[in-house]
Amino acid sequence: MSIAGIILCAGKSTRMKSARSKVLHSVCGKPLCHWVIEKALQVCDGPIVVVVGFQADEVQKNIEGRFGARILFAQQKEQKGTADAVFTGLGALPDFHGTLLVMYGDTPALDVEKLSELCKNQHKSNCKVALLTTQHFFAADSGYGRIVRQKDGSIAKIVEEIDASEEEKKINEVNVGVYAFDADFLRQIPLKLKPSNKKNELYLTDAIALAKTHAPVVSIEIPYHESIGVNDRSDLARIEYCLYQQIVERWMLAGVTFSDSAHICVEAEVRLGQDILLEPGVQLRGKTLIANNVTIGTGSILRDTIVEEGAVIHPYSICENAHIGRNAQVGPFARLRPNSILEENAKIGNFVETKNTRFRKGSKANHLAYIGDAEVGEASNVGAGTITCNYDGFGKHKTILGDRVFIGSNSTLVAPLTIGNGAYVAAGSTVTKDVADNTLAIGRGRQENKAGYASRLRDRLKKRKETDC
């Protein structure tokens, strides 16, 4: 049995209220068509294609971005219903003869092996169509198409929402849009079918009550949260809690404890290991990576970061594209932006910011530093209030501290800086050249002590403000 697939990523959606193609709108990190894609990729043998129209050049771009070659492209130039977006689709596979697996790109909630089974279905009975239902017992207005069945039980039709009677809405068995065609027979019917509805679109539905002239209609119902197609963002918003809900269940069954996963962020392309603690609030996003046993505070967020086992992240951190090696720790209220590495027992803490900077093995800046395009030796410590003065205006510049480094309290290090091996930089002190190894480096102003000067000083500054009132 071949199967290959259409995938219908066409549609403007108006109910959007928005600029950009409904099937690009992120879900749980990832956009709605390609957890469609990768889903028909795990069911097909054959070619996939995509029928793109509104916003067609974004659309491709973006799917190949992704899945390159793989994915074949047709465009639905004008927007005439599902049936013409389907035939479109059905242009770009002229040498196809099987099963045909016809989706929508605003459904990421189907299950594979449902789908699998559909296609098995439809070919083993010889049918020339097998499609997914679902019960919906809030379906009066939903927008969804009725289940009509006959006195047997058999599919008789679907009726789409705009045409159904009143009677016909209170049906609440409804058509999820996924169906298993048989590609022959769907190559046969397009002169066959009307814009009879009132929309005076090319219904895909209405080549069911064709089919079933020929065989009786198969059908597969499936739970109503897996058939979730997203129309506004309202049901965007419905179908992400219900991913989110999968992916915690999956990642808690794979021995990560959720310490409260309503309030837990796992986006899909993230990856976990074992004995890891999350605490309420944590968003960990992108292609993020957690090793074993590392535990992250409540309301930290972290994107497209590596985190090695044993680290700790402390409440409330940021870290973006960065890596945190085995047992170092960050925060709280630490902010790893892009390319910042700590090796292992390094430490970033309360209030420290870096960027584009490296932290060798048990080096540490405990509080209210900026390291910004930076290299920190083994061993080293950055003190309170140190900042790298890495740009002048025009281009970063590098600080480059040696190992076993000490970096006094509000230290100014302004780059291009090289630090030696064991060097030592004063409190307070502006250091703008090299310091040499084992050097002691002071850099500020000389402080000057005047007895009995503090009372003059009250005195005149008294009388200027009474003199300014």
Ligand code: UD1
Contents of the next structure:
Amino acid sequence: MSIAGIILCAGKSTRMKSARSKVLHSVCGKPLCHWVIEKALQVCDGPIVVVVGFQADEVQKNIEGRFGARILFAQQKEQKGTADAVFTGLGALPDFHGTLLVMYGDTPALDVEKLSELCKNQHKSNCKVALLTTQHFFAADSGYGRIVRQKDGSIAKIVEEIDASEEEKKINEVNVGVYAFDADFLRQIPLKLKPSNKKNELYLTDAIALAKTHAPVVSIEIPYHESIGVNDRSDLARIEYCLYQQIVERWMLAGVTFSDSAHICVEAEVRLGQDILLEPGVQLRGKTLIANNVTIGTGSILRDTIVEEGAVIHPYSICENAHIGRNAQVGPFARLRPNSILEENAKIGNFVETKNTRFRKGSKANHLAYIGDAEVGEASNVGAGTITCNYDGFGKHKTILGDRVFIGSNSTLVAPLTIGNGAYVAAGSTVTKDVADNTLAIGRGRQENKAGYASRLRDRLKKRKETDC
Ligand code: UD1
Ligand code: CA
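To complete the pair, please output the form predicted together with the ligand; the form predicted on its own was given just before.
Up next: the whole complex, starting with the chain shown before.
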């Protein structure tokens, strides 16, 4: 059995009140339309066409960036309604005969099994269309099309809310907007559909009454939370809440402890191992990957970051595009900016910022430092208050520290700079010249102690105060 797909993403997104197409709005870290396309890819063995229109270039580029050449595109020049959009999509499938799965790009929570079942039912029963419905107990003003059934229970038509009679508006069974069509039937009907409705659009839903004249329309009822379509930002919030809950549930069953699941956010593309503890307020975003036995402390935010086994991220640490090695420790209050790499047992402590820097095995910066564009060798120690001066206003320069280097507190390392293995930088130094292996560098004003001077100074200042009075 051959199944092709058409996904509608051309609409103007009027109700979103946004300059961006609604299908590009993010739900749990992934654009709305990606959710739908990923599901279509699991169900369809044939071609999949995405119909673009409003902001066509942005939408197409975004989809191509994620799915490559597997997806075809058709451009709907004017947004004349969902039926017009589907006919546009069909234009890209001239030779396809079989089951055509039609989905709207704004309905992300659908269940793949049900989509497969829908297509199979259409094929088996040889009807012209099979569709998904749901019971919406607060259907009034929901904007969903109502499923109008005949006395024998079979589907007569779908009526859009805006065109429905008061009686029809009371129907709770609504149209989800997912259909398995016989492609050849759809090809025959364009001339039979008319924009005779309040929106003056060509409704795909009008195809149902036409299909019924050939064979009874088949339907599958799904739970409401799977059916939510996003038209405005309140729908967006509702669906995101549902999907976050599903993600949390999945990871809990896979061995992750959420110490306050209502206030932890794990985006859709994140992957987690076992025996991970996520404390309240943790946010795991993008393509973050966390191995077994990792603890992520309260309020920490990780984006596109890899954390290896046994590492601990203490509270309120922010990591972006970083790699945290086995048993390494980060935070509290650390900031790992892009391309920060911590090898095994490395340690980045409180108020330390790193960027484009590798800390090799067991090296540390425990407090208050900025280490950027640097390499820190094995078992080296960077003292509190150390700053790599990596930027001269024009370009970035590298600081390279060897193994077992000790950088005393409050040192300023002016890049480009290389400090050799086993070298020692005295606290408070400004280091501008390379330091050879096992060498001590001191770059600061020399201290002088004047015996008795403090007492003499005090007497002088006291006398001056008395004469002033
Ligand atoms: C649609 C259904 C409604 C159903 C609801 C479920 C129609 C006429 N109505 O209403 O019965 O209950 O979905 O969520 O189909 N689009 C285009 N080109 C257009 C118009 C729309 O590509 O010319 C795309 C939109 O980008 C969107 C999808 O089609 O992804 C659905 O359009 P939308 O305006 O959201 O339809 P609803 O009013 O939600
Ligand atoms: Ca919609």
